[in-house]
Amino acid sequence: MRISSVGTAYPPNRYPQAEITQALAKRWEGKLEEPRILNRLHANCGVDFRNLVFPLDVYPSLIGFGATNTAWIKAAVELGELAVTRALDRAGITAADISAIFFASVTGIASPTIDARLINRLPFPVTVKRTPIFGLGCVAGAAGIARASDYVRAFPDQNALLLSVELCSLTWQDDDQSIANLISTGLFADGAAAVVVSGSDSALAASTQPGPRILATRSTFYRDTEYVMGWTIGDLGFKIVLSPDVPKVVTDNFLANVQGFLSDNGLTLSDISSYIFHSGGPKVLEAMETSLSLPPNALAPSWKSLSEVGNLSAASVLAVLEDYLVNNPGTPGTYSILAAMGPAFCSELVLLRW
């Protein structure tokens, strides 16, 4: 099994963080008890730029769940198609070569799902197997790769496609000036990523492309942590649940998870040459660095992604993965860990060998 390619796509409306902050401060004028808190929280998110699915002046007109979700469906199809096309082109295949699609998002809902709508736009086989995934949040990028690898393990001559589209700006809530929502509006952004995962007997797996092989995966569920992250969903749409305990949960659990996973595969942390981690935010990345005692710049691509495009929820770790494949593939024979954490609370680990 191998990761054959990654393709990303971002909306055309790109803004500096300060411009987004100013727009929200104006939009919420009279609702913020202390406007300087919004400025401070956004400045501390580690984000310099974000791409948004709409121009900033459009968002006040999107009122209620129906309007925002309808906008999400249209934009998710268009952005998802672009990410899929880029991933397929990089792999040198077409949609006709895909046997299974896994679709992950937590910022909108649709039935038929986005993957089904894409089958009507791209030449996927009518026999393609579809698995929509909703609710995993930030962890879904790594979990999606793991589930796609499960599929090609069972069907080693086939290729699977993972697509994540996250349009986090469509979850902004005008009537929620909680610290959690203020942080959310400064941290999360819009984007899509697609990954081609190939079975060991497929033509892609036998090619000379530099994609890493998937050796093992692990899911870990942390009991009684539902309060840490997620959504409450009501008439106005998705309202963020984001506890300040997120970094503590990472610190308390991540090292043992990684060490146990590596030990079961005959490895230790000293065997890992690179870390492909979800860009969850400064405190999350710092907690990962501290818990694993990582050397300086070990997570530089994750920090770079956070700064340049923000936290893309499930698509973030896939964007970091693309950076590795395109700009810094590992030396043949070296190992990497791909990891993300998200609602439940839970973690997903993927062991890769270049």
Contents of the next structure:
Amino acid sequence: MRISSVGTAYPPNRYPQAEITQALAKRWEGKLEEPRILNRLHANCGVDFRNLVFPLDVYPSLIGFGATNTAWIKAAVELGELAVTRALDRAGITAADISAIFFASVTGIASPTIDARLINRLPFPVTVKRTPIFGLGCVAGAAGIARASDYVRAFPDQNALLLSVELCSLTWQDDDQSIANLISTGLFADGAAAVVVSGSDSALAASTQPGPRILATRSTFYRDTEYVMGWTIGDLGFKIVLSPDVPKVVTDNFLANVQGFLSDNGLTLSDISSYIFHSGGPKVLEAMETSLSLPPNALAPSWKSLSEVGNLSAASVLAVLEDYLVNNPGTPGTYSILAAMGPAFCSELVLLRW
Amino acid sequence: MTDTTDEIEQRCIDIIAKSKNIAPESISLASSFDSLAIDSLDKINISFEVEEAFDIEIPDDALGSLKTVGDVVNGVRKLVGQPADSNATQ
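Can you return the structure of this protein in the form predicted together with its partner chain rather than the form predicted on its own?
Now the full complex is given, and it begins with the chain already shown.
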């Protein structure tokens, strides 16, 4: 089984980081005890630009969970369709060739889910199996690939599709001036990514597509770290939970986690040629670099993605993966690790061979 | 500017020590922010204190590159117009 293609889509409203900071400072005028903290936190998120689903002046009119979630559904369908179409086009197949869809998001909810709504817009078979995933957060990009690969392992002549749509700007909370929310509004952004995962006996896997083979996956739950990241869900929607302990949890767990995974697959870190890691933020990327003693620039594509589009939650690691596939595919025979972490706290690792 | 190199070091260390409620003697130029449990908010609050103490303005985006006490001291020296001490980050 292999990753046959990735397609991303971003909303059209693209802003420099400072412009978003300025808009939020204006929106929260009188609410911020020390406005300079907002400027300084946002300026150090490692983010230079972000794409948002609405122009900045529209957000103050989106009040309450109902309005924002309704906006989320409409935009998620549109952006999701774009990402799916790009991934399918790149793989040279149509929606009719997909047997299972895994849909991941943590920034809005819907029933029927977004994947169901897309089946009414694209020619997916009516027999397509759907697995909507809510709540995994940033880890869902890697976890989605892992679950899609589980599926095609069971049905090797089929193709599975992973779609992640994250519209983080629709979770901004006006009544929350906590440091966690100030960081969150500086770090997270909007985007979608779709991945085609093809079974080893599928026509697609036998084609000359350049995508890497998926050799193994590993889910690891870090016990008693529920407090580190997630949402508190209230009448106004999703309120961020983001502890300063995140980098420490990464530092405490990641190396052993990766080494154990590689060892079980007969490999060590020295066998890995590239690291396709979720662009969590400067602290998380630094913690990953330090934990694995990575050489300088090993995570350059992740830093670049963070700078150019911000943290897209589950879609981020898929955007980094797209960059590798399109601009820097591995040399045949070399290994990569794709990794993300998210609420629980937990990690998902995917071992790839080009 | 009347601050000598040693004065700058000592004042930076004092600011950090006070901010984290730890003994100045336990802080050296090589101390990393991680080892002193200085998080993003601590770093920002320390930057405000340093700005006030030295009457300087630290660029908003400069904080990400500060990893050690020595980085802060060198940054202050630069902003007050004193040459950076090559030993400050060792």
